[in-house]
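The chain that follows stands alone, in the form predicted on its own, written as structure tokens.
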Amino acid sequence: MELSQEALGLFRRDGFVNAGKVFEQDELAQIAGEYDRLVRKENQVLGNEEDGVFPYRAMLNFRSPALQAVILHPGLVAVAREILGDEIRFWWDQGINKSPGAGSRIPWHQDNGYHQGRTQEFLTCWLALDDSSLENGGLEAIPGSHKAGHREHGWEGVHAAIPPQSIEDEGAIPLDVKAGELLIFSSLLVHQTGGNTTEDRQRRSWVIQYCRGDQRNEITGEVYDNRPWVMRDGELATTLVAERPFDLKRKHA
């Protein structure tokens, strides 16, 4: 799948674009089935009890061969190639289900804000498994905010958060997405999600992130060679292999 020049222009201008549907219906059904098996409240949650917690699970590809194969899906990697070029590594993935009545929010942040030290911009691919809107905990973003670069973050519990006094959100817009659509955005885009105020609408999303092959920590100089290759010299990898192992328990830079 190739992004149109119009779509690429919107991505560069706004920091995000809806890439449409990358997966066939049978592929989406398999993804959703594995997702529902893994992203469950009894396994892991985010949020607080007062506002309502919601299911979360990090690195689904470690837990499912079927989902690991999706990381190398030609259509998905083709989208990443349009932004990152011919040398691409897998960065991170996670499942977040803003379940009905879960009022806990994820505050304004950049995806870069979750990493110790400082790393370059990477790409977030946000696959909607349900229709997503503000009512059921969908994304809200500030168009063009990626152009200002890294912002300082603090912590609200487990969430990296930009201090409220540093946010100018008058131009924020909802990023409504239909089930099966892929939203791609810069890791420097300032965005948030509110709570799910509905009684019967899940908001399941699978977040897959890719980075450039030469991604490194600008503070420590660490090369992220623990992230597996998905494309080298324009050739799609057949398996996820890195120069050194990725330790899921480590606090990653």
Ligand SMILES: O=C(O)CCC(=O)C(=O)O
The other form holds:
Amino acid sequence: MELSQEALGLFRRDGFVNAGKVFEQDELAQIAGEYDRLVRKENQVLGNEEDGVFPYRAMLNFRSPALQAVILHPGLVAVAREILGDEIRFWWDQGINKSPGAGSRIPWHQDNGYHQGRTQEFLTCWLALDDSSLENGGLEAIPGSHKAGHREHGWEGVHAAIPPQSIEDEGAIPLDVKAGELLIFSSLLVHQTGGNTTEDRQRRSWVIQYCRGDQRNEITGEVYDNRPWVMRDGELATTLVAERPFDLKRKHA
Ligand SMILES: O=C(O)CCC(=O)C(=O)O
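Previous: the form predicted on its own; requested now: the form predicted together with the ligand:
Starting with the chain above, the whole complex follows.
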């Protein structure tokens, strides 16, 4: 699926755009089925006990051949290509289910904030598996905030967080998304998600990230050739292969 010129313009201006429906209904049903098998409270959670935890799982693609195939989905990669060009690597994926009543936030941050040193801007594809709005823990973002570059982050538990005194959130807006829609945003966009205050509306997101083929860290000098190729010279890969193995246990996030 190709983005329209208008959508590309919005992405560049605001740092995000709703790319609409990239997947067919049967594909979404398969993704949701695998997601529900993997993203469960028994496996991994985020948040704190006081406010209420919610299911989380890193790297679903390592745990499901069907989800691994989705990373190479031609429609999804076509969207990434519009932003990143003809040389693309897969960066990271994670499932986050803001379950009903789970009040814990994911504080204001840029996705770059999770990485030591200074890695280049990359692309976040946020697939909504349910309708998402502020009530059920949906996204909020500061339009245009990607243009100011990297911000300093501290840590709130496991979350990279921009200190509250450095946030000007008057211009923040909710990024409501319908089930099945794909929101794409710059890794430099400042965003957060709040708690799910509903009693019965879960809010599942599958976050898939891509970077440029020559992605590197400007401070540490690390070359990210442990991230598998998705596209080389405009040719879609058939399997996910990298020059060196990716170690999930190492502190990447
Ligand atoms: O889905 C969420 O609740 C948070 C997503 C997010 O902040 C991220 O992907 O960086």
